[in-house]
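First comes one chain, alone, set out as structure tokens in the form predicted on its own.
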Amino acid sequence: MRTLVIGSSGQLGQDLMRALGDEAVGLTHADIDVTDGVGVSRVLREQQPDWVINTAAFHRVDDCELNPALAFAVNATGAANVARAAAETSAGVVFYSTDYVFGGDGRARHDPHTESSLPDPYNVYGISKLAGERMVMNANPRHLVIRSAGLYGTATSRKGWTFPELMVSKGRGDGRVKVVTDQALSPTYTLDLAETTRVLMERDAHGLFHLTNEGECSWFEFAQATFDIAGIAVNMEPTATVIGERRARRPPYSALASESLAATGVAPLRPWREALEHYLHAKGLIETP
């Protein structure tokens, strides 16, 4: 199964290609650019994948704000450029796309959004990824449109940190954190969305699936499991969010489940906190007495 992973330098993509192995070819944004479609489809006619996996995306959920267009050009735009081209040569595509595409005011806790949930997005960020969803699943028949939350990784994002990293680091220096107790997600370890997403696609899958590690929780419960299984003594202050703070809006409430994935006979990722110890332990963060 010859795969192209475009964004193969990214968090998500290290991993997808740690996943996939030596099938697996790697292009970084100096090999191609989502939104040069005619670039696009030079290198899948040169490449002949059996699959594309594109995690290209422009997700600097505030930015989306200011720039607008260059969010669509990359979410929406390139990811049908991409669809398209796979199309051409009879290859899959998986485009991944967020949570963001829900709001979700009102919604009970514990009460997640299915993938046949009506997206509410509040933000530039989220309404780009849904056009992105709309348009790979026109572009191409043979699409897995992934949604995923909270992704953390074996590597360190372009940020610099992941949210775990970032708190053990907070944790042990300043000994405080101050961390939002009212919006909750389904934390994702990216090595699990890789195998998964491999799983899905040897299988000839397709279609819109959720794939988050199961259950959910609020960044500021996120935050006191990473000190928990860290054992790192915090002290810990809750806060809200505090609206116009940021420029983007996020949704209080975007925890995902599947209801696709048991039709495929694929395994649900593991609960959260199971996947987070894991990432804890791999990434040598736990305190030894």
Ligand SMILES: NC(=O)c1ccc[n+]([C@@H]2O[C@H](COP(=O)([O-])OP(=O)(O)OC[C@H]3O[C@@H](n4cnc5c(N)ncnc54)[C@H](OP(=O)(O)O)[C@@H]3O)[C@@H](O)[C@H]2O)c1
Given for the second form:
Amino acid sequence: MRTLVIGSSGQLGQDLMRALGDEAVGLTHADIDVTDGVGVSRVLREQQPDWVINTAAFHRVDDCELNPALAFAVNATGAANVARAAAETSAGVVFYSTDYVFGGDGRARHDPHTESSLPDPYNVYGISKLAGERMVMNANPRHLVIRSAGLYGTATSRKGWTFPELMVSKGRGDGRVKVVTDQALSPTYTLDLAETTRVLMERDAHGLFHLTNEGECSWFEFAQATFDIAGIAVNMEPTATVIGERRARRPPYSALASESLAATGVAPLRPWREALEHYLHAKGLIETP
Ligand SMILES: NC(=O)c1ccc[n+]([C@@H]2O[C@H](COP(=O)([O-])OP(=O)(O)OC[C@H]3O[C@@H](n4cnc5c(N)ncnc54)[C@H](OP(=O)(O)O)[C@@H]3O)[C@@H](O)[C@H]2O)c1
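Following the display of the form predicted on its own, present the structure of the form predicted together with the named molecule.
Below is the entire complex, every chain and molecule, led by the chain shown above.
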């Protein structure tokens, strides 16, 4: 199963390279630019892969509001370029989308969005990724469109830190943090996402899948769990999202659950708190007994 991983130096890309082992060929942004359709086709013709995994994205959510053209060039047209070129070489394509295709205003907690829920994106990033999903599905029948959320992994992210890493640093710093209670999601460990992606590819599954660690939490609860597991005493101040404080509106409730995974007979990802504990050990943020 020769697999090209586009964005192989990214947060998820690095865990995909690990999960796929020798069968993976990594391509960085310097090797391929998904916005260049001709270049993408050339690389895929040369490489003749069985699968192409596209992790490339313009995902700085507030910047997408300022530059929708770039958001659509990478997240929608770029996704279509990869899916089409893969179809031309009879390869399957994996595209990662986001929980931000959902909004969730007025939706009660513990009623997560499934693959059959109607998308309702609140910002340009979510709109561009939803367009990307549709374009991938249209361009290549052998597609895996995978929605995930709140990614963190041991690889250094482009932001320079993951949310749990930032919390540990703040907690051990001045011991005070302010975190919002009114945005809930299903945070996901890239190691688990990469492993389940590999399983789906091995089964030659196709379609739309929600792949997140099981369960949901607010960012406040996510921070609280990080401090509990790490044994850090912190003065936590719950806050509310201030509308208009940031350019992009964030969805208040974007927790995901999957109907498609069970239908395919693939095991769900472990609960988010267990994944977080594994991450904190693997990253060396807490001591392993
Ligand atoms: N991060 C999250 O919380 C989250 C949540 C839900 C879904 N997702 C989706 O999951 C996927 C992976 O996210 P991630 O956190 O691993 O992102 P990441 O760490 O930023 O990795 C993305 C990779 O794609 C590369 N890239 C960017 N633009 C490109 C282009 N035009 N052509 C080719 N490569 C390009 C980046 O290279 P450079 O850095 O050198 O530009 C980077 O190596 C994305 O599709 C994202 O939308 C992420």
